[in-house]
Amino acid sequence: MKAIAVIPGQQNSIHMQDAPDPAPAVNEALVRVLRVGLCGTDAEINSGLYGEAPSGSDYLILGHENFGVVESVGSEVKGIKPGDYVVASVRRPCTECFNCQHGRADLCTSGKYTERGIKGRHGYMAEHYTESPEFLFKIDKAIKDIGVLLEPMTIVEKGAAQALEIQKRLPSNPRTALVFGAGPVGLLAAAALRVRDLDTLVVSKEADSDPRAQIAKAMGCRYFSIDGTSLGQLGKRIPCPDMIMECTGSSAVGFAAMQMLAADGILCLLSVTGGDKTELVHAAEINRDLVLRNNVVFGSVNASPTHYKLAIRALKTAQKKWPGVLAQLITTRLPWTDFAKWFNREVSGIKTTLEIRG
């Protein structure tokens, strides 16, 4: 089979290669791998960051986010059937870790887990895999166009069902809240939040008049554009919010939505930041004000097997409010023949996804 492929370590190796023929077992799915979605951490890895080949293999096949239907099933598989619409998740469990043994390798402690196409394990950008059941999830037709979603969605639905959990220490819901960002998960940050009923606040980068924020005033969301105005100005002309999801993979933005919080609020950082960039800021006015205010800051990634189901059934919903808007994400459906375009950043807009199979 072809697949899409890097050397990990190697700058700029991405190239499209012949792959053996994945053979399933007797209790593994074959899937047919339909479209990828593409976002920064595959860029990330074909520029050398980071990203680790399988065992035994000096490349690695890359891509998670992913959408494909079960081709086939071996004699011991249950609860999946050919024709099923499935999403593959991403993190596999280590054999040392607590958390792992009890299905939390989102929470894995031991740093040993492997991630498709990430880590130490073949991903999605290829036109089969195999997979046990247990790591896949069915999509109902109603959302299979924007079934390539889901796995961005569960970091959302994970960041939000922390924060929920977390602020059971009150005794009132958070009524407001504030997206830091307009990119893919910004936007479907402000999905889960509007599905939830808050009020909510997207501010980013983009004029008033951007598809970004044309599709977040479509959700219900406010919008704001913080072009013009600096992180410093932004606290006094918008509302204190009860909770924060920063999606921006800004530090500075990081720091100010520290500073913006309603007393008793909670922020979720949920971007990754990279680079060496230093920021300058005023550590004990920060470190003063989420003291006196009881406030909450925690970082989240990766998802579990409920945050799979939780973002299947935020989309659901999504798509039933407000249909066809969750599509209008998807700004380019790539060939995947022309996966260099996205990577020599030839294709802009909001989300790419590399076309598969029709």
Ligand code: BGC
The other form holds:
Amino acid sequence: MKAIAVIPGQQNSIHMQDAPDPAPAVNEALVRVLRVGLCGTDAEINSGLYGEAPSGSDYLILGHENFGVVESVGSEVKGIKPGDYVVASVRRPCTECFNCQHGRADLCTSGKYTERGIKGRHGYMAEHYTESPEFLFKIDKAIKDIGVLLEPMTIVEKGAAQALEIQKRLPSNPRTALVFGAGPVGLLAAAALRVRDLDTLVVSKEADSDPRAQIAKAMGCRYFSIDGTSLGQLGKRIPCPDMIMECTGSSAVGFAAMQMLAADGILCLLSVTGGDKTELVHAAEINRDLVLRNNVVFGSVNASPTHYKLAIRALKTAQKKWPGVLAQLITTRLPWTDFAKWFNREVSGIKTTLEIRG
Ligand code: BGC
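Please give the other form, namely the form predicted in complex with ligand BGC, since only the form predicted alone has been shown so far.
All chains and molecules follow, beginning with the one already shown.
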């Protein structure tokens, strides 16, 4: 079969190649990939900054945001049948840590987990893949068109669900939220907060007329364009929120957000910031404010099966509440042979997908 792969560690090595046709075991399904979503992690892997090939392979098939259809199932497979639309999760457990052994590879403590399309395991930018049903999630026809957004939705669902869980420490419930960034992750975070009825403000650099701002408003969020306003001044211009989700990819924004929380508020950091950039921060002031305001700052990565189920429910609710709005996140659908256009930054917009035809 054809696949899109990189040589991990080698800059701009992305290419299309032949790869062995996967042969499903009796307890696996064979899935035909229909589309994959592209994200910053894919770009970073192609820059040689991140990513690891499976052991014994010198290449890594890229792609972790996926959507496909089951083509056949092995004799021992239950619960999934040919014709079902499915999304496969990304992370697979290590063999040694307690959390991985208890279904929580997203909380792996050994660092020896693998991730399809990212770390030590081939991904979904291929005509087919095989997988155990344990890692496959069925997608209803109602959300088929936005099924490729499920994986990034699981990331924000985990962040939001954990933040609310941690805030059970308080007698009151969080009411106001702020999302930094109106890229795909930021807008999905806004959706996750709005389906929970939080009063949500999205802050990003795009103008008020930008489609990103329009999508945020269509989901009942307020939108604030940070264009021309320094992050420091922003804290004086908007009310301090009970909850912040940082989705910009900038560590500077993460630190600024720490000083914008309301008393008892919580900040969820979701950006996997690449590189080793340093920032000058007011360490004593930040530390003092976090202490005196009982604030919580936490990071969140990947997602568990529970978050996949929550994310499916959130996509369905969003589709009912705001029909067609999340679909507007997918601004470019490229035939997969045109993958280089996105990696060479010839495509702008919110989310680009590669449409895979066998
Ligand atoms: C993916 C996650 C993954 C993380 C770290 C993100 O882009 O969406 O599934 O755990 O990168 O590799």
